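First, one chain by itself in structure tokens, the form predicted on its own.
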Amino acid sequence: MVTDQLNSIIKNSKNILLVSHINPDGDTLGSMCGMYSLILDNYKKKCEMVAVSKIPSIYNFIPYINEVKFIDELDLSREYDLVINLDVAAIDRCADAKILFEKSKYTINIDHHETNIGYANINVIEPKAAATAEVLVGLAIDLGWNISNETALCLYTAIVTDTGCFKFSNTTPKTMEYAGKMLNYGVDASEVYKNCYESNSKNMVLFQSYCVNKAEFLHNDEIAYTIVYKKDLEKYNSNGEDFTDGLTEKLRAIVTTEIAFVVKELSPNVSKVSMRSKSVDIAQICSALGGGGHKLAAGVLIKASPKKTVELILEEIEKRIYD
């Protein structure tokens, strides 16, 4: 059984690295810190954790988040006994940490994205799970692991953020059951909500209002998109914070919108796309361009200017949805 293999490898590994994906969200961070807590409590081992890009400040309350190192603090020539990727849908999503993953003696891939091809020695992928943290709760139960308050807070936060406080369509009875189990360990649900959804800076709110105000609408307002340029972020002093977090959902929330996407300029010829949908399968659109994700929430990195990226996205939408 996979659980037996996973237990044996963790037990016999002396140095372990936990990896989150680029542009980390609540699920990858909560799952990574939750795994750190589970291994610390159940195997009496301290892991290393790595982030390959800036951690949003709203997640500073997550237990053990201060233990996370940035990729430039690690020795990339080092060979770990075990590297575990948490919520990393494709190996390229861990950026420079990919080197450490590929050199490791053993690798584990724990995820919930249906586009994940299973690139590790051991793959625990559950596409029906609302979050990677939901998969981890299941593993903890199956393996009989002790769950501390710290672990529960990490995993509950991850589930809350990847379900939009249980309002996204990925929320299932199992999701609610597992989230409820975490509350039994003393997690304060209202505090988690406050930290994740009521801690935005004034500049972030003003920035998102600006982006929504300049959004474009097509096909009788069924498609909504906006472009975020680096100069826009600099104007509002983002200080490296991802002010675009949640922006796509604001466009999707418009009653007429079926498909919403945000194109963020990373450099003059590289753009990041975040897509959301109410009913249309957008994973196929992003996959066609080299990305992936879930049916109603997907993304892709495209080597093109923001305007060219918009053209490419719209071409795929036209071809797959409106032809």
The other form holds:
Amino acid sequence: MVTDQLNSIIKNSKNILLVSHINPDGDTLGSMCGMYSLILDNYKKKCEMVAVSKIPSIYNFIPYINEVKFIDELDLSREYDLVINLDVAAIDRCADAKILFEKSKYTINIDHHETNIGYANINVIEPKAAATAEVLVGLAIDLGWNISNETALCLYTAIVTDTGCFKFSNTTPKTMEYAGKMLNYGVDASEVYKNCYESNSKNMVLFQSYCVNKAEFLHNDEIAYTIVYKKDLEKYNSNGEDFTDGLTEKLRAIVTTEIAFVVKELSPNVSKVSMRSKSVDIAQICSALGGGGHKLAAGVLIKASPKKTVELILEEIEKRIYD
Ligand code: 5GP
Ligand code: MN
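Starting from the form predicted on its own above, please write out the structure of the form predicted in complex with guanosine-5'-monophosphate (5GP).
Starting with the chain above, the whole complex follows.
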């Protein structure tokens, strides 16, 4: 049984590193801190946690988030007994933490992305789970782990953010059941909502309005996209915060939109695409270009200018959807 293996590996490992994905979201952070909390309470040992890019400040309320180290603070030549990746769809999604992952004695990959190929020694991948945290709640139940209030807050937050507050189509009866269990451990749902959705800076909201305002529309408004240029971002935002979180959903919110995407310029020849759909499978579109994700929420990093990236994406959409 995979749960028995998981239990004995965690029990026998002294040095454990928990890894989150690049551009961390509520699921990877909540799952990582939730796992930290579970291991602390149930095995009485402290893990290390690593982030490979800036943690959005709205997530500062997640328990144990202050324990997370930035990749620069870790010794990349170190050999851990165990590295656990959480919500990391592909090994490249954890940037330089990949070096520590590959050197580790054992590796575990806990995730819910359909495109995850199972790159670790032990893989717990449930594509039907709405969030990696949903997979974790299942594991905690199977293993009879004690769930503290801190753990519950971490995991509930992860489920809330990956389901857009239980409104995305990935929300199932099981998602609600597990989230409900977390409320039983004393989580305040309305506090979590406020922290995740009503804590944005004024500049972020103004910036997103600007981006929506200059969006382009194609195919009778079925395709909506906008480009986020670095210089525009810097004008609104001086502290390096990610101002694009939730922007793609704003374009999908338009009644005619089938596919929405945001192209963010990271450097003149590197662009990050965040894509959302109402029904068509966009994981295949992003996978074809080297990325991945879920049927209705996917992304890809492309080594090209924003304009060229738009061309590549539209080409793929034309070929796969409108041909
Ligand atoms: P987001 O638009 O929120 O950044 O990402 C949406 C979904 O697509 C997430 O579930 C994320 O894991 C996946 N995703 C985003 N970017 C990439 C990428 O570059 N590669 C892969 N494999 N998946 C991605
Ligand atoms: Mn996730």
